[in-house]
Amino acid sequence: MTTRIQKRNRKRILDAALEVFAAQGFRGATLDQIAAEAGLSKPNLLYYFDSKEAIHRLLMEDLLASWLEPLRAIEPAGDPRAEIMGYMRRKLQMSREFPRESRLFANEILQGAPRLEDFIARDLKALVDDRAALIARWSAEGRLAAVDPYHLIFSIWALTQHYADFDAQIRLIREGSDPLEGAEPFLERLFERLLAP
């Protein structure tokens, strides 16, 4: 049975690892950095996780489970524009609430997705193909403008996750103000105009 202290230490390690991986990427991160960030010794960390890979794998599994939920939640029976706008809003909110997770994913992709290649080629592709077919059907029915459904999804990813992945750039340009200030109404107008039949 896992004790309360063991649960707390595992959470500390995972929180620390998320911070280190988000900043350094998988290659740049070390167990020493993760242990230091967690306030634990390296042997203590190794009691809970036997490798950097094991920690990273668990973080990625947790991330992917929640990261794809907004795309899965697009309701085929719903109003097309409302569903897509809801998806965009959920992705923007995730950038606000989970910036480290977004950077963890971005770092993995920038390295060529070596630990996610199978997942992307199988699970993510199947989900995107399914949602792209739904968007194409909505367009064919005249309920949405004729748009390339894949590029629509990619654009939503790019325009929402940018706020998390490039937070430092936005803060410097906007002189420290909230990077997401004004983002939602701007993106709503952009996508509403794009999607109107």
Second form
Protein chains: 2
Amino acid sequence: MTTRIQKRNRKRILDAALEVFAAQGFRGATLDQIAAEAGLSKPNLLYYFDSKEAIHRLLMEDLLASWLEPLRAIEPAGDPRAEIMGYMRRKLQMSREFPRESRLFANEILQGAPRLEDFIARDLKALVDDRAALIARWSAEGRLAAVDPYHLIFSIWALTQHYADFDAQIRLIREGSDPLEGAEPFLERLFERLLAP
Amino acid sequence: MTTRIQKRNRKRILDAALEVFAAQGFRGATLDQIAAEAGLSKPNLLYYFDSKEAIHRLLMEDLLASWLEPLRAIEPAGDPRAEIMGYMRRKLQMSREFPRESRLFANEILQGAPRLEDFIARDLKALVDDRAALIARWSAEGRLAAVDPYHLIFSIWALTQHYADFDAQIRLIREGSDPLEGAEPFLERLFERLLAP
DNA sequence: GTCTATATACAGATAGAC
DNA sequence: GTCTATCTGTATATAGAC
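Starting from the form predicted on its own shown above, please give the structure in the form predicted in complex with a further copy of the same chain.
Following is the full complex, with the preceding chain placed first.
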């Protein structure tokens, strides 16, 4: 059975691991760092999880489950521009709420996506292909500007995730003020202008 | 004196190190990987450079010297939209020609920019502030749409660097075809529409 | 469940032969 | 200049006391 203490400690460890893996990547992260961040000893940490890899794998599974949702939520029956703007807003909200998850993902891709190949080539690709086809239909019907649907999706990823992934840089340039301040109106305007037929 | 063999080996090492640091980050990279990639033994590698950190530092210095140039090349006397489109094109060209340098930079920022704090807070910030002021003037004169100049600069970074930094993901989604195929016309159109007064 | 102590592997770096 | 051998520190993981 699982006690309340066990649940709390597992959560603490995963939270600390997310912090460290997101900043250092899998190889760069150490159990010492994670244990210190979680406020536990290293052997105690390995009492809750079998290995460093087991912790990372669990974090990745949690991440991937949530990663597809915003794109999946685009409704074929909805208004084209409203649907795409809604997608952009959800992605921006994720950068605001889950910046560490975004950096964890970015780190994996930067490393050549060794642990994500299957997910991307299968699940993500299938969903992107489907949504790209939908966007192409909308464009053909004249309800949307005729833009390359793949680059449109990439541009939403790039522009929204940038605020989480390059947070350190933006903070140093805009000393003090919230990195996301003004981002939403800027992106609203950018995509409104891009998508107008 | 420096022989031809020394020059060639130093270049090989730096090239291999760029590859490995860009993919694994500083902590994640190992001298074994770099030595293998360079086709040299590990002690031989340390005959040419004092330490792992010395190699990384040299790579960073080379990178930073070239990192400011495109933004600096924006001409206050030029045509506003042409200058900004030119900046975007130069940045996209850098993602095409120097994707590893882009990933090296991304890795540093993801790690919280510990080795880049001074560069960003001083050199980069000063240049960005200057160019942001220029863009704000252009907007005030009605020669450019009234967009937030900082977010405009961030959007150019995000959209162009994404093709280098997330190359692995894009390749898996667009199996086979060049990740940058179609990127330039897409971005031209996006920024033309965004910047029209 | 949590600790100290430790086994084992691998990392960065050096010594010294050639 | 380049190698083999090795020193030293640190990493993951385990053993076993409490």
